[in-house]
Amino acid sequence: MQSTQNTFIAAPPKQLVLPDGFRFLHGQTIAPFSITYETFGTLNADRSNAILVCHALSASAHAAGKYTDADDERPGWWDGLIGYGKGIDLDRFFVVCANIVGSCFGTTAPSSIDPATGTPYGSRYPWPTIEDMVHAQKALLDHLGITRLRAVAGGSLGGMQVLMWCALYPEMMDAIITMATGAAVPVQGIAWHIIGRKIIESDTHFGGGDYYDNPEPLRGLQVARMVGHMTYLSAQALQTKFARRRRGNTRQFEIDSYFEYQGKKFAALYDANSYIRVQAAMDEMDLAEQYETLEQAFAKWRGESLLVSFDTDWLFPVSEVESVEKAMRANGTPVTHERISSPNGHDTFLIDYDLITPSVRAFLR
C-alpha cells in the first residue's frame, strides 16, 4: 500500500441518473438507471485534457487516490499509475472513471432495489455487454460536456472496453492505451470463466439468482474467485510464492490457505449476479466475429495506440495482443506494442508500475 505523502485525497464518488433509464443492447431497459462515477485532477478551459479510464471486472470507479488521510485506507486500484507526477499524471490531465454497467460498486446493478417491487432485480436483471458498458461511459461524458477525450486507457476488461470504443466511438479520442487484454478472450480463458459461473450457479442458495434474503456469502462465488484468480497469476509467481509449502504444521498447502482468503475476501465485497453477467460480457465480445474482421472493426480507428502485453499473462497471452496490432497496421494506424516481461502474469498492470509507468509516461508526453 502506499503511503499518503505517494497519492492525494480524491473527491467522493458522484452519480449521474438517468430518469428515462438506460436501455440494454439485449434489449430491456431499466429506469431510472444510475451511473457512479468519480473524477481525478481539473479539467482545463478547453476540455481538451480528458482521459477516460476504464476497469476491470473486481474494480470500481475509484482509480486513485484516498477519500481521507487514514494509513490504513487502500488507495483507488490504478493508484500507482494516475497521480501527480505520475505515468498519467495530475498536473496535465484530467481524468474520468464510471463504475461499468452491472458492477455492484454504485451503478444500478442485479442487487439494486427495483423502485416498482421494493426488492432486489436479482435474476431479472439483464445480461450486460461491454458495448453496454461503453455506451453507459458515453452518456457520462456527454453529461461531463467532453466531447474529446484524450485518451482512453484500461486493463482486462477495461482494455476490452478500450477496444469497443475504438470500434463504436473511433473518432472521439485522441490516443488508447490498453494492457493485458485483446479484442476477444481466447477459449482457454472462456472456459475458465465457464467453470466458476456454473460453480456458482450450482450453488443451492443461489436459487437462480434471487438469493439476497441470505446474508451468508456464496460459497460458490468464493470457489468461483479461486478459479478466476488462477488465470490472473503465472506459473512463476505460484511457484515463488507458494512451491508445494504447508501451512505451518498442517497438512493445508500455502496455496490453498491463499485461494481460501482471496475467496473469501472477495464474496463479502462483490455480488454473485454482478460476477457472472460482467464475466459473461467479457465473453461475449469478439470483435473480429461482430465486425467480420478485426480490419474491419477498427476500420474508422486512426489515432495512436499504445498496446502493452506482458510475457507470463495466461488470460491474455502476448500472441492476442498481437492480433490487435496487426489488424491496426494493416489499416495504416500507428501502434506502439510494448512486449514486457514480469513474472505476475495477468496483474502485472496492477502491480509492477515500474515496468508500465515509463511507456504510458512518453506515450502521453
Second form
2 protein chains.
Amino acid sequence: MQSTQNTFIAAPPKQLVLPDGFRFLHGQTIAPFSITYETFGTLNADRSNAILVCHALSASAHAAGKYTDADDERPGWWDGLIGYGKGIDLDRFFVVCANIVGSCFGTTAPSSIDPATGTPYGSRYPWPTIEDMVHAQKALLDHLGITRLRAVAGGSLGGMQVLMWCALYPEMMDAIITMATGAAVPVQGIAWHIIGRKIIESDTHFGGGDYYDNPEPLRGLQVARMVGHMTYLSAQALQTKFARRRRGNTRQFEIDSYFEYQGKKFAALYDANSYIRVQAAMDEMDLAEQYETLEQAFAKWRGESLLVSFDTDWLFPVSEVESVEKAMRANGTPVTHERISSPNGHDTFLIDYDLITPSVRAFLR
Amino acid sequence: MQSTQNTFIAAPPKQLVLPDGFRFLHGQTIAPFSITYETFGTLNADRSNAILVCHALSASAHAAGKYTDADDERPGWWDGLIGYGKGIDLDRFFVVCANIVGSCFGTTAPSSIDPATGTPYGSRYPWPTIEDMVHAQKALLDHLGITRLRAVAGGSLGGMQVLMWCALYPEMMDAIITMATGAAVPVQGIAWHIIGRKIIESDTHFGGGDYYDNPEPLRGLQVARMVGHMTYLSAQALQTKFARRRRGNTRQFEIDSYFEYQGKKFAALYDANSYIRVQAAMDEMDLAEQYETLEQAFAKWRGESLLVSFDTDWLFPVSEVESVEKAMRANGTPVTHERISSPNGHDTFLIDYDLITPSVRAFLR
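Output the form predicted in complex with another copy of the chain next; the form predicted on its own has already been displayed.
The next block holds the full complex; its first chain is the one shown before.
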C-alpha cells in the first residue's frame, strides 16, 4: 500500500449482495439486499487477525485511508486510529468495516431503488435495530470466512453495536473496544433525538418519508442535524471555538454561520429517512431492559474489554460507561475503563488521537 | 385581600397607554403603545416600599395571586416567592410587574392589531432589546409616581433585565435580586435559541411572521418550545422524572409524550413572533461587550446585590453568575452570591421556593 500524507490508499468499497435478502428483526425482508464494506490491511493465513470496526451515525464503511492521493480528499472517518503503525495497526491487523443497516452510504437504504416498483423504498423501508446492524456484520464476516475476531471496536453508535456484539455473539471475539458509548442512550440524549426527528417529520417537504421527487434539500434535516451536532460538542469547546463572536462585521453569531454551513453540508450528503431510522435504532437499544440486567446481557461475554469515556461527553456521560464497567466486573471479566479528559465532548473519539491511541495500542499488544 | 389556598386574590391587570407611542432602541416607534401591568400589596405613604419584579420568557405581569378563588386556576408565576408572609412579603412591599416589550400577554405585541392597517403588526413589529423592556418599566414607574425602588428582582430573562437596570438606572433602586441569570447568555444557550428560531422560521406556515390568517397552530413553535424546555431541565431531573420509561403499553417514550403535551399547550398560548423576538433580545444582550467590561457596566451601581445561582443550571452556569459577582466586588459594592444545590436546573427559581425564600427574606430584612 502506498503511503500518502500519513495515510494510505484504500481499496474501493466492495459489496456483498444477499440475493435472498435481509430479514429485519421486526419481521420485514428486503430482497435483494446489499451490504457495502471496506477492508484494510491483510488477513493472515489462519484468519486470526481481523478486527471489525463499527461506525457511528454519519459515517460509512470508509474507516481509514484515501481512495486517491488528492490533497483535498478527506481520509476515512477513523484514519487517525487505523493505519500502518497506528493504534489499530494495519501491519498486524486486518480491519473490516461495513456500512450499517439503515445508513445511506452503499448498503441498501430507504433511498435505494426498490426493484419491485422502480422507486425508492422511502417510507416503506423498515425501522432497523442495532441487532439488525450486528446481524448484517455477522453475515458479512461469514461471507469473508472469518469465524473469529481479534476484536470489535467502535465509538458512539458504533460502540453500541460493539456492546450488542457482546450480547448476541459473545464467543466470536477475543476483545472489544468502545468509546463514548453505553448500553442505552440516557434520556437527555433521547429527548434531543426525538426533537430532531420531530423537526424532520414536521418539514412539509418530508411527506411522511416519500420526498424523493422533490429536488429541494430538506430544511428539516439541516436543522435536525444542528440539534444532533450540539450533543457532540461540550459547552467548553463551544466557548473556546465560538464564544459570542459575530461573523465579520455582521451581527450574525459565528455559531449560527457554522451550523448553517454544517447543516447544509450534512443534508446534502445524508438522507433524512436514514437519519431518523438510524437514530431511532440507537434510542431503542437498552441492553439492561432487554436482558433484565446488564450483567445478564453480558453473561456469556468472557473476553477483554477496553471502555473509553470522555469527561466532557454529555451524550454518553462517564457514569453510563461505569454502568457497563460495573456489570462486566460483576461477571468477573477483565475490563479496563480509560477515563480521558478532553474539552472535545462526545466527538473526542474522532478528534484526540494522541489521547486515545496509547490505550488502544497497549490493549491490543 | 382575601387569602385563598396559601395565596390571595389579585387585582385584574391594568394598562398604561402611551398615546405618543413607545420608541424602540433601534429607532422604530409604535403608537399608541400599551403596557399591561399588575401591582400587589400596598404602596406606602412615602412611596418607598416598591419592588419591581421582571418576568422571564413565557411569563406575564401576573406574578402572584389568583384572579378568582377557583380551584383549577393557577396562581401567578412567582406566587411561591411573592405574597403575604412570603419571601417578598406583601405585608411590607408593594410589587409591580409589567408584561415585557415584545411579549404577547397584554403589552402591545406583534399579534396586536395595528390601528393604521386593522391587521396584526406581525413581521413589521420591531425586534426589541432588553433596554426596551427596562425603558418601558421605567415609563410605568414614572406613571405610578415611584421615583425610587426598594429593589428590582427577577430570574433568567427577568434577571437580565435586573442587571440592565443596574447599567441604565443604577440610582433608581437600593438593591437587586437575580436568579439563574447572567450579563449575557453563554454560547451554548445562544446556539439552542438560534436552533429554536430556525425551527419556527422554517415552518412553512410561519410565512415570515405574517401567519395570523392561518387558524392552524404553528408546529414550529411547538417543537422550538421543546428545545427551549430542554435547556431549563437538568440531566438529573430528566433521569428522575422520565428516564427511559415508555407511555403505558406503548413504545412512545414518556419524555416524548410530555414534550408533545407541553409544546402544544405552550403554542396555544404564546405567539411565535413574540417568542423569536424576546429570545433574540436575550441573546443580543451582552453587558461586557456593550460597556467594554462588566466592571464598567456596573460602574455607577452602588446598591446591594443578591445573586442566586443553581448548580444544575446549564443555561446560566454558576460561572456566569461568578463573573457578575466578581465585577461587582471589583467595584466595591456589597454582593451576596447564594449557590443553591437542586436537581431542578435553570427552573429552580420557579420550583424550589423552600430553597430560595430564606436568602431573599434575609436579604430584604
